[in-house]
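Coming up is one lone chain in structure tokens, specifically the form predicted alone.
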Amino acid sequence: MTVTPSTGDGPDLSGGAWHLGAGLEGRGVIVTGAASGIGRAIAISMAAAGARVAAIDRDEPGLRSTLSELLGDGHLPVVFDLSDSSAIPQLVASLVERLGDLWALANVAAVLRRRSLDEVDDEDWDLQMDVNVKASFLLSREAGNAMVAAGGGGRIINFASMAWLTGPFLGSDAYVIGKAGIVAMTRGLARSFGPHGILVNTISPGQIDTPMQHLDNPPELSERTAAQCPLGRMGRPEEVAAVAVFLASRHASFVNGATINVSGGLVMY
């Protein structure tokens, strides 16, 4: 397949191409954490927009379930543990070759271990930093360099949490420290890759109804938090996925280094 790359200089919306995922048709997209939650919703939404998705997760049955929901052809299920950082450069190189084109990377995968401050040990810290921060950095760097080499621009979408701004709740200190680091990392990558037409942004979800949201989280606390949102409810993974599709599309051609708040107004900034 021959793909004419978009340089990111501005949206080409001729011919009435005003749909949310304009420009994603036939493009290669990598999505981590694709077996469940927000990652699954993003993989499904990117495929619905016409992209060819390399769906990455360590959960093989979950990946098979996600792949069964993807519209179109050319999608790749990739079973991979992101804590294996030494293998990430080869992973990206392989996916670029197999996809034949890399337009976007969505770094969605994350690990949360709820521990009180005094209970956080080296293993808890290292795992969350390795998967949530180090893997996102390495994937972004490798994918960004591949996009630079291809010369057609691209998109990198990272994921924080509303707690990067509010601070941690309920034993999520190490997790939130990492998510704050994602915001700073995104700004640095946006400066480095922006001149090449590669736009790098962060999505900061609020309370979204995913398996992670309910992990070691008392139901009454989840319900109370949802009631505090001006919309009176949790968000849905599909509502976050729509923002990711926008950021990957031609419509986001002048959005770079941003942290997009998707919390229904639970936090405002």
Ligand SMILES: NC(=O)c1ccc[n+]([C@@H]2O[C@H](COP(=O)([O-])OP(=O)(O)OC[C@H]3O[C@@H](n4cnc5c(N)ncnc54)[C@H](O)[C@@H]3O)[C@@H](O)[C@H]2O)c1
Given for the second form:
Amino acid sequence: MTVTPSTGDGPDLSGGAWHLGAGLEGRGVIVTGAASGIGRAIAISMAAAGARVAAIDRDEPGLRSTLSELLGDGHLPVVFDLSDSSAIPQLVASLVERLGDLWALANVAAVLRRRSLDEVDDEDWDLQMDVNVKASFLLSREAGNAMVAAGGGGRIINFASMAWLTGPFLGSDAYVIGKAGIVAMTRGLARSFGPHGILVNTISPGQIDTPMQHLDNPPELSERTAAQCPLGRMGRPEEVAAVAVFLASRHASFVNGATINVSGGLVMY
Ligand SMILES: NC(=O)c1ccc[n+]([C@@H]2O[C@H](COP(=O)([O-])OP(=O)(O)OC[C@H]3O[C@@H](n4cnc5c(N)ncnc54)[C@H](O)[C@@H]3O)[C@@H](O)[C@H]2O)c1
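Alongside the form predicted alone that was just displayed, please also present the structure of the form predicted in complex with the ligand.
Next comes the full complex, this chain leading.
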């Protein structure tokens, strides 16, 4: 299909009225972790905004379920294990070709293994670094370079956690060390790709009601944390997805290298 590149230069004020369109109609967007939680909500929201979504996850049934919820045509389900780093360049090249356009990448997939300090073994460390950090880095670099080559700008959205700021709780040390790395990585990529009109930002969720949130997390503790939020509740995946759509939209044309706190005020910075 022919896609008219959106400049991403900002809101369209022609005719004196704010153009409320996100500018995502027909654009190619890659979303990882699309079988569950926040990634699933982002895939659904991007499609609702008119994008064509390449939805990546290792969970095939979950991916099929997400695809059944996507509005519009041209979406691609991609069963892929992100710990397979050597296959990532080929993955991105094939998605650029199949989508025929790449406007945005959302690196949402992550794995959390709660372990006490002394229990963290090489396999726990390597898995969380490989999936949460290395795959995000390689996908960002490959997608960013493809966007540079296409010459039309683009967006990269990475995922940290509020714990990048607070430090780890409940045996999440290796995971949180990686999430702090995501913030640094985003800032570096924002400097490298910014001159090409490719904006790179991090979303830092607080307590969001997904399967990962409840992993080895006692319900009473989870409820106590929700009560500490000024809004008195956890966030919903859709509330994080809305921020991702904003960051991919024309409205975010001067947001770059930011770490967006989406915690309902559970942490404030
Ligand atoms: N839920 C929260 O409260 C919360 C808080 C802070 C940060 N986050 C971050 O938000 C993002 C989304 O988390 P979520 O809560 O939706 O998690 P989730 O567990 O519901 O979904 C994660 C998805 O990633 C996929 N995935 C994991 N390893 C993979 C691999 N090797 N290859 C391919 N896919 C893989 C899973 O299959 C799953 O579909 C993550 O980056 C997470 O760290 C979530």
